Amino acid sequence: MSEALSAPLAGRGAPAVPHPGPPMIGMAGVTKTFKRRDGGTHLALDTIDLDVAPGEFVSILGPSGCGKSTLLYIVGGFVAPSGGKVTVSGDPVTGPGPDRGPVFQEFALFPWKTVLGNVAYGLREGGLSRRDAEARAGELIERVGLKGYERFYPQALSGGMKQRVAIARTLAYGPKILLMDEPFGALDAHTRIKLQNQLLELWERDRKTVLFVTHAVDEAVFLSDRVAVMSRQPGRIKEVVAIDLPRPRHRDELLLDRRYQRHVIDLERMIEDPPDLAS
């Protein structure tokens, strides 16, 4: 094995550490039960305890159907928990709010609006003049790498471009938190890697708090400060793993780093464990 494979990433700084004080996102004893058509109940989430510090990038990783997205929707205020409490900056979550910006796998763009119109929409709804909203939207479009596409309609864009428009639209109203539900899951591998790199560039610049749902182990390791690993249903947090890789991160260097490889191997083993027969 080459020396490069075992060499540390020198001169890249230290991984992020939790911020002292109250968490940006707090989850305490969160459970969610759904009613079944036969009149019974289904326990989707069981006693979730997780804090996310300001500016931290935390991924929720687990097999399909473990309740990852449900947990994200509860934090976003779109779904009410059956038990427990969720707070943002110490305040209870009672519904959606502009402090939390969702980015979903489905782009949900307005097909009758241009790229500029989609990104400016929330700003216009918030009371900004057309001129100011479009100026702000133009800055964000450039930041996500779509300068020159302002007058294009969604049907003329690739999947990756549509997702960048969706991210710019969410960033436009300045949320403190990004809630991302497998935003790159429907994209081809090459586009997914490009958008992961771009997301990290945006995060390094703004250091927003990010809660990121994924079932891809390599994606979670590449992006995150910590990874919360969930069990199969009912969804429980099996372990929270700190990703001790320095930032900024560069994929070509990480692929040769033993720490990256070890995290990927360990996390894959965690999510491949057989379901708990006692559950």
Ligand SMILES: Nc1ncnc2c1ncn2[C@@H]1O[C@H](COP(=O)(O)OP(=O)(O)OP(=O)(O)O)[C@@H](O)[C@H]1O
Second form
Amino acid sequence: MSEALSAPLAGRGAPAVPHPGPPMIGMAGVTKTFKRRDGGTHLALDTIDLDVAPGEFVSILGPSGCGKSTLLYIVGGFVAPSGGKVTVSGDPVTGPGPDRGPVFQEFALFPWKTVLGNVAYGLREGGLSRRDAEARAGELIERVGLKGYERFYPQALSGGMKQRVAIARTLAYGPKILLMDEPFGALDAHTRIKLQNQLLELWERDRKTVLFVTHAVDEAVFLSDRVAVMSRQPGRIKEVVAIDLPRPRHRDELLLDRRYQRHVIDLERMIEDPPDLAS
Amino acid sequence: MRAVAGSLHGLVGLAPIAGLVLAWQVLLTAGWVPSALLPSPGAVLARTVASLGDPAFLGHLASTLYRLAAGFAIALAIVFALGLAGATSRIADAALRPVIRVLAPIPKIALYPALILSLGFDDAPKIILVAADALFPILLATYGGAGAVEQKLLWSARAAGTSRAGTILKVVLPATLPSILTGSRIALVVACIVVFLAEMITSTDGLGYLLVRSGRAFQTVDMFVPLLAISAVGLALDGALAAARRVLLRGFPEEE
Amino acid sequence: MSRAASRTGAALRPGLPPFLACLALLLAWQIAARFLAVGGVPDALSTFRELPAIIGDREALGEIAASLRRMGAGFGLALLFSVPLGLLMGRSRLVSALVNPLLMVGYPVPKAALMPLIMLWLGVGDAAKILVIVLGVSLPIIYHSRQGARAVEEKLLWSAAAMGMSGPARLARIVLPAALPEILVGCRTGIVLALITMITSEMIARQTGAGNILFNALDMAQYETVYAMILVVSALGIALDVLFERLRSGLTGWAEPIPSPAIAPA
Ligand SMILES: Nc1ncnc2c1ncn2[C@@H]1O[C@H](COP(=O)(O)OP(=O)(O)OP(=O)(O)O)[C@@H](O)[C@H]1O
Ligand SMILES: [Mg+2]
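Structure of the form predicted together with the named molecule, given the form predicted on its own:
Starting with the chain above, the whole complex follows.
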């Protein structure tokens, strides 16, 4: 355990990329309590403060059950927080909207629609004619590498293909923000790496704001500008780490990069830390 | 190869039916059952074929089909209305559920005497009875299906810009369609059964009436014809439903 | 918030909403009969006044009890062979191909309509009536047992086979419990059909039973008795359903879907 490796790169509350105006996503004092069956309450999220700048890629990293999904659902407007406030470009979140596109861990594709129908859905909702929507959807399907599968129903696709359709469906309606909940969690290592590269390419092109939930340390370091590490019971942000790796990033170069390695080791140690008994 | 195996499987299914007919014939030829009580399968088949060219028989068949169709259509309309009410309004949902829970297990045929008393002996009480009996299997399946719609499908649609009311038509309905069709399938069988029984109890036409009339005249051959006919009607309608299912539910796993 | 509260309220008294629904329905009946004067419909109260005459009548009560006994016997007999047959059909394509067409042909035939024929062979006694009920309830049970058995995760069976479990043991110890929720769906349709079959077969046989009382009263124009008997039969149906629901939630609580609101995000 060398000195250099154990020295933390960044402390709590590492600043967002400096920018003028309100943050793209602002979370201030967000808490969430669930009613338990026995009548008691369960504090799932405890005063979460986190700002995400426009065009920033932020990952939320933490052990299972620490409230990552719940936090994402709150930002999406699907679930109301018990306390605190969430803003998007300064406006308070009151419900779901096409400015924030979710990609769920469970894919959640419409089984009664084809790949094309799924991807075109949001465009049709946005008022595009069927022709225009399908043309645009076709482009996106090609971009995620699924050309030729337009007429397939989701049940006939593999997990990785389904996830790419889900991503294309969300990208289609052009949200400013992507909310991704362990999108690659259920995939094999090979597909996972392929999709990570694709996502990074897409992101480097459009520079959307991304809030990305994962429990894989290497994935978080590879993709993110900053990583928020959460602890469990109650769900809190323990540390925010800035990932100072140059872009565009290439996996094979990064794996040999000492800074990358150090980030991975640091974050792994942070997650492994026994629960903070003092709190 | 597949196709051959498939048709072989289809043929295998004829064996028990053929066996049953054979046993039936053996009972008669051996003289264990007097032919006054049980006609021969050949006689039944001949009479059935003959009936198909008989306008009077076709009229009875048409009456039964009309009652079946009208009752089923009413049931579907009610399902649609109640489903929509339950999906759009919490209060309607909370009020409807217990009422349905109470009414569903009542054997509707017991209401038939009351329907006759209020509506007379015409088509109306039979159609209402069919509707009442077909309604609940579809309704229960619909409620079950709508309650089990994956929440993330709704969230995905909401995030894509669909309004809350819009998700009823665009997500809840298509996601519930498999359940609706499964419920319809059960309802169809029950509907065939009760329309026939209602016609047996009071009627001057229809397949059920034919059975009773033949029974009174001790014409056992004629008693089998309406039974075969209702079975064929049920099979045909079930086949139509299965075909509709294949077209409507292309994205869902097969049931059969 | 309010939903959570109402949910706990419902959990405290699960029988309350259906009970209120009963009251509301009776009230609606009373109002319809009194003020809308629908042709020949007695109001709810006078129908209730008629109830003691039926429930107090030893003979009538005995007949109803006999009806139920026959139904129970028929249902039990049907279960005994329908479940194994259905499960076997679900796991063996050959058995399924062999038996399915016969079932499909027989399903839409009203079994009570076979009563005249069966009575010719078995007489008018209990045997004929029980047989008709067996026929009536076995098809949905077989059908749903088959559906349930089909849906059993193949890997469950593979792991059981790897543990050295024999074919029949797998059917009884893996397929049966896994298919139980679906089997119970079939039982529920079976109960509905059993009641329909019971009432109509008794009505056709015209000897004893609930169906006989009902239609005798209709013939003799005792309309209050008709309605009172409808109440009794309805109560039977509801009671059977409640009992069944108890049994079901006891047996398959593990398969219960977590109730989630269909539309509204929390
Ligand atoms: N609807 C709910 N009702 C009650 N408790 C809930 C509900 N949703 C989540 N929880 C609880 O909140 C906590 C956080 O759940 P959440 O799904 O957000 O975790 P997570 O970090 O996404 O976990 P994973 O990595 O396994 O997906 C858990 O303890 C969970 O039991
Ligand atoms: Mg999660």
